[in-house]
Amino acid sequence: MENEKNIKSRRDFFRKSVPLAISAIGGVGLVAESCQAADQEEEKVPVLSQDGQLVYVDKSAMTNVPVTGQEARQGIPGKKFVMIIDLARCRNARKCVSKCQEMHGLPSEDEWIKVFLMQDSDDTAPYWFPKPCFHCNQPPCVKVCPVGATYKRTDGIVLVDNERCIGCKFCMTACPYSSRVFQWNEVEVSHEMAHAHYSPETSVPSKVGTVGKCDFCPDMARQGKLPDCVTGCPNGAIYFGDKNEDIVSNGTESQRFSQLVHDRAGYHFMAELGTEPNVYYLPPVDRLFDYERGFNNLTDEQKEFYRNSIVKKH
């Protein structure tokens, strides 16, 4: 019971002293200043406080914080885990948007997959583009994070244990993806998600003041089942599978990974910042839908947001 007490004060602590909003730029910024002017034998964290001032706070008081499940830190052995999204088969039917927020039990302004309408140039069609974590191999959000409540598993995830996560949002900041949602609010859910066994597999039951991401799934992957964003897309855009043994699937077909990457031209989104991804896409060459179908079935306010908020590739 001390113990709870103790991460309960250490996340109401930094709830109220981190500012509601860190610039992208500026955050990254102040976080590699502040570790280069911190005291060199460590004893002191820096955190921005509420008026965007550093203050130092006992790197005790905030990593003294029991770790939740080894075997979830650790990865499952022999696996490399990867996504290919085909964003020729993509026409926003976001239904990985709506079963992974069904699965983790998440509102729906909380959403870890993001559908955004991509365009490459003024003189080439839109297309949609799917856009989870990316589970990056060199991952700058692990680096940055304080009390290792973020970190990168043998298997190619990375995880964010909530039990540890203080909701500073230094992972925020260093996501140059901007795939990280902060749960500002309690969420209503099942009681049996409610009264489930955490853990940063299953990213259930979620805590208010702590980030969250989409994570691969790894419970379903234990069971050797798809995450639910593959299984649930109506067109078959989201493969699935382990890099090690060349598979990946769609939950329809299956394929060599090395073969659909090499034929298709497949890339990473963004390659040039190093991250590594380990989600690849395959280009929007002849699409099987047009893009305007994506629109069916939104809302009006859905309809005008997309259209007034083209992504420019370059």
Partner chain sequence: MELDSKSTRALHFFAPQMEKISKAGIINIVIMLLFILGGVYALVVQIVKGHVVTGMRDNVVWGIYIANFIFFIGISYAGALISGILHLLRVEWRTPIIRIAEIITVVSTLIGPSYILLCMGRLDRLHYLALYGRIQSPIIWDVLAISTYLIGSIIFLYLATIRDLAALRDYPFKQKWRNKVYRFLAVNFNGNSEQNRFLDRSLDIMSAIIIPLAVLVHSVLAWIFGMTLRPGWHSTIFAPYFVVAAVFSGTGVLIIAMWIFRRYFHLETYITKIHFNYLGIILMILGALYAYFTFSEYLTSWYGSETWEMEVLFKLFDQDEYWWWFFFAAFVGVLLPIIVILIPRFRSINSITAVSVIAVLALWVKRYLIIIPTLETPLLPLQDLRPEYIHYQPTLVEWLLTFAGIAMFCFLFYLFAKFIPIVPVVKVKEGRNYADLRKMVQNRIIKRKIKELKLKEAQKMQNT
Second form
Amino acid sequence: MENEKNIKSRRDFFRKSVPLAISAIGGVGLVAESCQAADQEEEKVPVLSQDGQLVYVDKSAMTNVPVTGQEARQGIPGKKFVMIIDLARCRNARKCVSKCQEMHGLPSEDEWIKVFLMQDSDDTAPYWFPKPCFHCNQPPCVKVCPVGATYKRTDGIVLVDNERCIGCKFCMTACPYSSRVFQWNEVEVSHEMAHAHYSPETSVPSKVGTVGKCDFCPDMARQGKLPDCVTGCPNGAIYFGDKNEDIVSNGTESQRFSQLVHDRAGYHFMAELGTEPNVYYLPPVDRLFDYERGFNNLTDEQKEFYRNSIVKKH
Amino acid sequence: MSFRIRYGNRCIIWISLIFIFAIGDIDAQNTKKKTIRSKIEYFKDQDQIGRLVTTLKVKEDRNAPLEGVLVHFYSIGDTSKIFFDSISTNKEGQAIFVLNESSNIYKDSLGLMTFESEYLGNQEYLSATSNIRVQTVELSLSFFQKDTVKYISAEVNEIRLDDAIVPVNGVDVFIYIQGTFSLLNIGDAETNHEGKAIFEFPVEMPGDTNGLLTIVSKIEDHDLYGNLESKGKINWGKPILLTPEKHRGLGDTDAPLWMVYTLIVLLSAVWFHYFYIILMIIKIKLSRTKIPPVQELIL
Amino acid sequence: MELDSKSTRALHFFAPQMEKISKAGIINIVIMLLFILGGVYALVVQIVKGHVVTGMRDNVVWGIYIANFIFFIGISYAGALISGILHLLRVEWRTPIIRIAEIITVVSTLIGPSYILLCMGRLDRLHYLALYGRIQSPIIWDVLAISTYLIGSIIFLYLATIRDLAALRDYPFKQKWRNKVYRFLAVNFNGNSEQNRFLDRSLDIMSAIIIPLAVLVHSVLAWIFGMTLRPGWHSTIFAPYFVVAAVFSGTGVLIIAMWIFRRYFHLETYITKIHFNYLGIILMILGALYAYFTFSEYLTSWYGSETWEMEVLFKLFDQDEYWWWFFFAAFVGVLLPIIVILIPRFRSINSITAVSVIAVLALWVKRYLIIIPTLETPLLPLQDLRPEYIHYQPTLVEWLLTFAGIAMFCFLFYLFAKFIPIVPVVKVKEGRNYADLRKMVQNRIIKRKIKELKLKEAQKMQNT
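Alright, leaving the form predicted on its own aside, put up the form predicted in complex with its partner chain.
Full complex below, order starting with the chain above.
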């Protein structure tokens, strides 16, 4: 109810006070506060219009109100978000993990992007394997959700609506990639986050007794910003972008998606499961770092733990 | 000539930096004030006179940006300087001053402009000044097609004080395609004697629904011209198809029809019988026939 | 309603029993209520402190609650299949045990789903299932199937009790409220031929419906696991496997209940060794079927030796992990009932009951072994420093609620036994039905023969 009211009042607001040109970007969920013909040049920020085109709007004309309700279920038009993770560049710096936790107000043990130590066979070298949610095109979690609390959007993103989720955890058993995290108890977050206007796009504040996971930060994408795990990575191991415009970026360099995946033999993790992930991996060849370096900022206990976990028992 | 000016420009920046450090070192011993690194940059977008960006960083704090202090901007003439405005630095430690028509800018005979930004310092930080000297140039973008090959042309012209336009030779121009999150570099080239840099447009580049692409040309960190940017839209991209995918699948809102039908048939078959039985129970209740002996019934 | 002498004798045996509570009964009730109170306490703790008080964590998201859920739905098969099939086949010896079976069905179908509720993170949003239900989700299949099944089994129990209710209505109880309630429930039944016809038809329909419905309910339950891409779950035989396991456990619980009632309600004249023998043989056959499914399931995954399947299998056969549980659930609990019942010398009321207890316990353990080892084996390595995220350990809260469920089961059963006779009082001879059937068949044969003769005559006419 509350949501509907909100949306409605926002629409009214547009009808009344905002000139036509700006109301075209109503769908992006950024509220234009004033837009008199600017007699002073202002910094422009890119935002995605409703038909998926990039338009520039005065920075001062924006305040952040996250998209909710039906808008958050539909997705950003014309976009297909993809991520490419370059395993050759990962050295378990764990910045993606901490940045993500910071952004979503997660406790230090809840990780929406996890870094695993993997070894495919006893003869091959171990490597670090950052794993966010794969935002599958055939998401097993979405299939099984009894109330449609988790859903697939047109822009490829799989989101969880914490205000719809009944906490049955079926999606957690259905996800073969262990991407989902249940909020077992109340988590202390900053005052600002606790009172934030909830949206499935921001996932803040998260709600106890519901399921959370990596959301590909669509609220950031609406402002043309990369997710924090991408910009946080000191080695530029994570690329993010729009498959439709064929451009991915790791924050410092941009590449053509098709070219990168083609040239570097990008692959899907466990493609045989038929889930069609939207996260691609570049194999850990010609690595920048020895995997041992990933142990640098770990305690002895953690090191031992990681080493043991890759030794197969049989 | 141009060499000398470039050289001079660089010298001014270096000298100012050295000056700051020198002062900073002396002062630090007495009052332990922190040294500020100040850098002024000139940016110019299309149809803009330009903007000045000064970045303040604290040397002792691992070059952390200095937020929320005032930076004063000036235009420097031969004998005097004109005060523009005082701008507060943002989270990134940047103070941005946008030049407009009403800004009084000193220009020398060649059209060269000198700007200065000054941070006065306080109890904690030392003061810092930085200068930049730039020439007004125009960067413009045009598109043309020869046979089947598509070309982007970027043209760089100096604008002198007497409004004379002089093509600039030998400047590096970078071309990008605007993406949602970043600019994709598709090439860089030097301008020729006509002031033009020509780029071939890559094939198979997707655009938006109309095939429209935003092309950005840039001159980056040029000693004399600063940072210039110019944008253009062209429908050379492959239009993307926005077919709203409405399926009835396992992952969609609506279930596959066979599933709906199966469920309806199964449930209604069972529930029909439940209702039939409730009807039977009602009939039993309404049946008021006098009791015939049980034994008789069985036989 | 007029009763024959046998039924009258039975009525006068059961009706007084229902009114009074023995000393042993009071002690039992107190014990059961204590367990239920323990469960209430645990429930309050879980609601106040959240799911963090359970042993469930991000990998093992479903614990013994779900094992209990499958277990209770499983034993509900006692009524559905046993009484349904025996009714349709008009098996004579079923009459004394059919009521017990039907009560088991209703009570366990009431308790089972409440464990699902305990597993839900947001119970306050339960109504979302109705508001936003997606029929692609096996959970919605489950909700629909179980609620339909529960209503069906209540109707079935009620129909099979109407005759007794009518008899009780006419019995002079000391507690007058009983007569009022029975009068309301007996819907003016007085045993006239019309009412008998309606009732028999309804019973036939219900027992025919309840069988496929019961099969469907447990198949859907199995599909909750079978539809996921998890080792040990993603198996095509899961649905029939669950169905067989359910009937197996249902029969076991029925035997145990028969033994308890025979002993404490002195029903030696009604429930005899024949019943134990027959049900024992059914138990043995189901046990063999269940063993066959178990063998087939594990042989297939071992032979194929996919990485993840193997990992789960190794956990089951690892002595440090689940081997002894697995040994009990898959070997002892299945083979022992088969052997004991197979050899006539071992067959006695007590031995059959004892192996039933073992079989039922083994099946609870099996449900635990279906859920937990699989959830402890995600496809990605378990690199978590929190031990509780790697190994599941049920907490006190979960155990308290488990025992509360069992106590609740016994308590509800006891209430039912105090309200309706545990053995049907009014006997209806079913010879009539057989006679009718025979007559019908004979009529058809005669009709067909007449038709053939006519045809032959017509052909003869044509030929000439």
